[in-house]
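Only one chain comes next, encoded as structure tokens, the form predicted alone.
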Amino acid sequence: MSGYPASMQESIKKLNETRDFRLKQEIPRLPFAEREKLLHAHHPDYRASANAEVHLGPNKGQKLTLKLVQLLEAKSRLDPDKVDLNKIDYDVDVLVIGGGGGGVAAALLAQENGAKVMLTTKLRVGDSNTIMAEGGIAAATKEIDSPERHFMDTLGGGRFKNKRDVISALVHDAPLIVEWLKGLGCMFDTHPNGDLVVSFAGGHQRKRVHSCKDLSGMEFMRVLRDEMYNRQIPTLEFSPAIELLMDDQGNCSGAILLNMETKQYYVVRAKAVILATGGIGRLHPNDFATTNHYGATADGLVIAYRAGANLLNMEAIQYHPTGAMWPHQMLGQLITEACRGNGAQLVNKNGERYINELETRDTVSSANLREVQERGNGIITPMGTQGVWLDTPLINIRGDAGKLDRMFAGIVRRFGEYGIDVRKEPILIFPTQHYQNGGVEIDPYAQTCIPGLYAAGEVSGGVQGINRLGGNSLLDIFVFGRRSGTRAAEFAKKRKVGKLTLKHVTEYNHQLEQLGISNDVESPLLLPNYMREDIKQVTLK
């Protein structure tokens, strides 16, 4: 018995009837002008309510995504006058904030380069977007490919808003990163002769995404976490950073941590700090569902901004074209782009294709939104929501009878639990918030504008422009995780920390008061609050 209700079966029947035709159908990619028109008409970033002006700080006067501005214009959850900075709880060379792939890579390289390192994270080590990444890691490892082609694809995919020197670092390190992961013991999909399997992702002109089934991030995180534990790098869990520390010379010099269980503050003095705190998904920009993990609440952006770091491209949010729309229990969960890269097609309620599936993510998401919201071609669920089909049986038809089980074992299993056999039935999808394209601006060595402060992964800005290509996120965290770890360790060797201060927090709060800005929010947020409004009111009373 199918996991789809009878009301959706008629559309599935139409999808099956058009499959032979669609197998031969070619849909060309959109010319630049048509793509721009589609984006401006349907991408959520172009909605009037998407962004708002920020009234203080390094990006004063610019428009950033609305829900981030609300956090940037909130007071700190820390009262600087109540913290004794003379009582140092931890004293290290390099403090890494964040326990995903970027943070662990940074900690490993900082230690390799002679630094005394400590890693702290809000939840548990590994609780991150890294572990939820499915598709794989992009790198030009094949003879028909090159870093230069990878560079051009990344630049075009980012709509030419990327920093070119940072992209150059990304693509030239990429083949080395694959070898580094293999050397640590990460498993990759291989052909019978041992060659690495590579797949397409939207916007790439060559097959260059290396995977471990649809569990790539989980595999990489498993190995890196074991490596860090084996090297006995000290870690603190459930201890997020709630403010950065500066010294009287203007250098970043540590952080204030909050023990989430005891509510105790820790003062960490460090000669260099690496932010690897991830993204913004749990703020639900434009009220979309998200693929992100529970801790993705923009903490790193907030504390870096208060300390004086500028943000880049934070008006641009990525909505992944294929988030699960049914069953409702899986709402917003990621359905990897590798499905489309291996032949799955997007189909409306009438069994019709409407876009080349290997367009960039912003373009495909916009086409999905147009199909549902403007053209009325969405499939309605029993919850009243709508989506379009991802015709996954085509993966086996175009490949072989075992390809879905071999490469997408996680998707086969997850949908199977709800009675949906993706070998025989399509998946109902809709765009879901997936990534913050911008972040704290970095240079090719992951250095921010604040001496002693580095950033790696999704919290950083400049790598992806205003639209990331598939496979470039796992690459980003390892390239700039490694680079930040190396450079922070070198910086720490030359550095003596001055007198610690939280003066920047005091001054920021004072500016808010002078501007008359006041809201009920404390930031960083740390965790999302999904309590219903009526229950919140009862609780507050």
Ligand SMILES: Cc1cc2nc3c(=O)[nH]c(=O)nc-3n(C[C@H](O)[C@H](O)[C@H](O)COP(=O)(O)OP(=O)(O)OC[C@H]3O[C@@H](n4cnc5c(N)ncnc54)[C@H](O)[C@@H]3O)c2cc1C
The other form holds:
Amino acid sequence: MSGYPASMQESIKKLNETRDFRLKQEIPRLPFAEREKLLHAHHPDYRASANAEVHLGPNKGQKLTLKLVQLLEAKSRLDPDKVDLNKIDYDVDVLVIGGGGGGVAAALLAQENGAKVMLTTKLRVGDSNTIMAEGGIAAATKEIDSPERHFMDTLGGGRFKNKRDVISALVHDAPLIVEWLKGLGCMFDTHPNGDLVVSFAGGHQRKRVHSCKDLSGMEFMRVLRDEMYNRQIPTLEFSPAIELLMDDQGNCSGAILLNMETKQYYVVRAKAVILATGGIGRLHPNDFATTNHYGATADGLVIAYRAGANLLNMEAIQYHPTGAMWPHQMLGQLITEACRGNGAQLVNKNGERYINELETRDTVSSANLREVQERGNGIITPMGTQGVWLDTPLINIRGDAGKLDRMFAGIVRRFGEYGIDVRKEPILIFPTQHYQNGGVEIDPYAQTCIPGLYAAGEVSGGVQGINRLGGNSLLDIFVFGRRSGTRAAEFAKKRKVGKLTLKHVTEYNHQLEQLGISNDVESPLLLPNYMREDIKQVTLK
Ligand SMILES: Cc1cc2nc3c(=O)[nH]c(=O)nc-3n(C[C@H](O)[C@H](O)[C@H](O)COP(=O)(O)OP(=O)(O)OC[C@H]3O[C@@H](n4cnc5c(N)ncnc54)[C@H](O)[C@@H]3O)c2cc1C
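Counterpart to the form predicted alone, namely the form predicted in complex with the named molecule:
Full complex below, order starting with the chain above.
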């Protein structure tokens, strides 16, 4: 029995009837002007309510994504007067904040370069977006490809808003990163002759995404975490950073951590700090569902901003075109772009295609929204929500009978649990929030504008412009994780920490008061609050 109710079966029949025709159908990519028109009309970033002006701090006067502005204009959850900065709990060369792929890569390289390192994270090491990554990592490793082509694709995909020197670092380190991961024991997908399998992702003109089935992040995190534990790098879990520390010479010099269990504060003094706290998904920009893990609450952006770091491209959020829309229990979960890279098509309720599936994510998401919201071509679920089809059986039809099981084992299993056999039936999808395109501005060595503060991975800005290409984030976290680790260790060797201070937090709070800005929120948020409004009211009384 199918996991789709009878009301949705009618449309699946139409999809089956048009499959032979669609197999031969070519849909050209959109010309520039048409794509711009589509984005302006349907991409959520262009909604009037998407962004708001921030009234203080380094980006004062600029418009950033609304839910972030609410946190930037909230009071610190720390009363600076209540912390004794003379009582140092941990004293290290390099403090890494965040236990996903970017943070662990940074910790490994900082240690390799002679630093005494400590890593602290909000949940457990590995609880992160990295471990959830599916499709794989982009790198120009094949003869028909080159870092220069990868550069051009990344720049165009980012709508020319990326920093060119930073992309240059990204694409030139990329083949090295694949070798590094292999050396750590990572089992990439290979052909029978041992060559690495590569796939297309939207906006890449060459096949260059390297995968470990559709569980790439799990495999990367497995080898990284093993390596970190083997090297006995000290880690603290359930101990998020809630403010950065500065010294009296204006250098970033550690952080205040909160033990989530005991509610104790820890003072960590460090000669250099690497921020690798990941993204923003659990703020649910524009009220979209998200693919992100529970701890993706923009903490790094907030604490870096209070300390004086500027943000880049934080008006741009990535909505992935293919989030699950049915079964409802899987709402917003990612269906990797590699499905489209391997031949799955997007189809409306009438069995028609409406966009080239390998356009960039912002364009495909906008086309999906147009199909449902403007053209009325969505498939309605029993919950009253709507989506369009991702015709997954095409992956086996175009490849071979075992391809879905071989490359998309996770998706086959997850949908199988709900009675949906993705080898025979399509998946109902809708755009879902996936990635923050911008973040704390970095240079090619992951240095922010604050001496002693580095940023790597999704928390950083400048790499991806205003639209990231598939596979470029797993690459980003390792390139700039490694670079930040190396640079932070070098920086630490040269410096002595001055007198610790939280003056920047006191001054920020004071500015909020002077501007008359007050809301009930404290930031960083640390965890999302999903309590229903009516229950919140009762609990607060
Ligand atoms: C479902 C899914 C699939 C994806 N698939 C791909 C893919 O195939 N290819 C690709 O290139 N990209 C993919 N991405 C994007 C990519 O995985 C992420 O952007 C990337 O892994 C982020 O790595 P990171 O180290 O920057 O952050 P994360 O991996 O999210 O790690 C951040 C860590 O910081 C911790 N943290 C947060 N706040 C604090 C705090 N205040 N103090 C201490 N610690 C804190 C978090 O708990 C977490 O452990 C995917 C993302 C998702 C969600």
